[in-house]
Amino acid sequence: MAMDAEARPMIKRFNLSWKGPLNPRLPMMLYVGKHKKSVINLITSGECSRFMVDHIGTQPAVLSTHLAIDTLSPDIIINPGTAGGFIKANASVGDVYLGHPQVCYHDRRINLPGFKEYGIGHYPTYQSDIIAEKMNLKTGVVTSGSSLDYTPHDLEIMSSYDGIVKDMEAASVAWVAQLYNIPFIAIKAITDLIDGNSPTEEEFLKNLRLASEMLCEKTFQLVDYLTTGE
């Protein structure tokens, strides 16, 4: 997870213990607990010592995921987080989505032969449609970029593959998971409506707590399902 504010409800819900940095030279933090017979490792990207804010975005997500795999050897990787949604896709603030059937990038524009699709990524997700049906969750393509806002060209790229959930980390986590051939699930709660009338940054801050709480509850249910199959 990128932000501490997103992670706090989940740390409490799973009764996780802080174990310190995942690597003593890097800011990523590790929290550990158990759910039934499964070990839960939650990693946050930590705080930037220069600017005193959370390490959000695609670059910290790559590093966090690589460290998690290299250090912890997980059986499955889940990327919970908050995201933007679209009114035109019937999204509302607080809705929770599972990424399906893929997660993509929308701001890696590489107009060279063979590189265009590489830039978008098209990383598949693990059985998210089946799980979403069992859990009564919405599904959609999660699309990632390095900015909180977007350009008209970003929207065109999102539309080209029906991207309806916009975040800043999922595709990067999915890329690393794919390299290691580890199953990946993205679960995202909506904080802001991209095609609404409110500025993204204002809506995000206003709804972060609500979305994080909804994200926590549905992620708990997801882990419970993965653990028990029920």
Second form
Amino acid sequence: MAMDAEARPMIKRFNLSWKGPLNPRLPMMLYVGKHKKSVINLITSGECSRFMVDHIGTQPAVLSTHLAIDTLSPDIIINPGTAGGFIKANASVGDVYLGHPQVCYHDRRINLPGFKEYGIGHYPTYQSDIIAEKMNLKTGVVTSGSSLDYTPHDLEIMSSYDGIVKDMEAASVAWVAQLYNIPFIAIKAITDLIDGNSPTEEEFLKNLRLASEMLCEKTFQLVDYLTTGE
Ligand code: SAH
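What would the structure be for the form predicted together with S-adenosyl-L-homocysteine (SAH), given that what you showed me was the form predicted on its own?
Let's see the whole complex now, leading with the same chain.
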């Protein structure tokens, strides 16, 4: 997970204990617990000691996913987080989506033969349509980039693959998961509406707490489903 505020309700809900940095030289933090027969490792990207903010974004997400796989050998990787949604896709603040059938990047424009699609990424997600139906969640393509805002070109790229859930990490986590052949699920709660009238920053901060609570409850159900098959 990218932000500490997103992870707090989850750490409480799963009753996880803080284990310190996943690697003593890096900022990523590890929290560990059990749910039925599964071991739950929650990793946050940690805080940037220079700018005193959470390490959000695509680069820390790659590093923490690699570190997590190398250290913990997980059977499945889940990336819970908050995201922007679209009114045109019927999203409301607090909605929870599973990324399906893929997660992509919308700001890696490489107009060279073969590299265009490589830039977009098209990383597959694991059984998210089946799970979303069972859990009564929305589904959609999650689209990641390195900015909270967007350019007209970003929007064009997003709509080329029906990207309707905009975040800053999912595609990076999915890329590393795919390299290692580990099933990947993105679960995202909507904090802001991209095609609405309020500025994203204001909406995000206003709704972060509510969305994180929704995210926590649905992620708990998701883990329960993955653990018990019910
Ligand atoms: N100013 C905020 C920073 C939030 S950045 C703060 O300091 O509290 C946004 C984080 O939430 C990222 O981790 C991203 O994955 C997610 N996110 C929520 N809404 C988003 C949107 N509209 N576009 C991109 N990412 C979004």
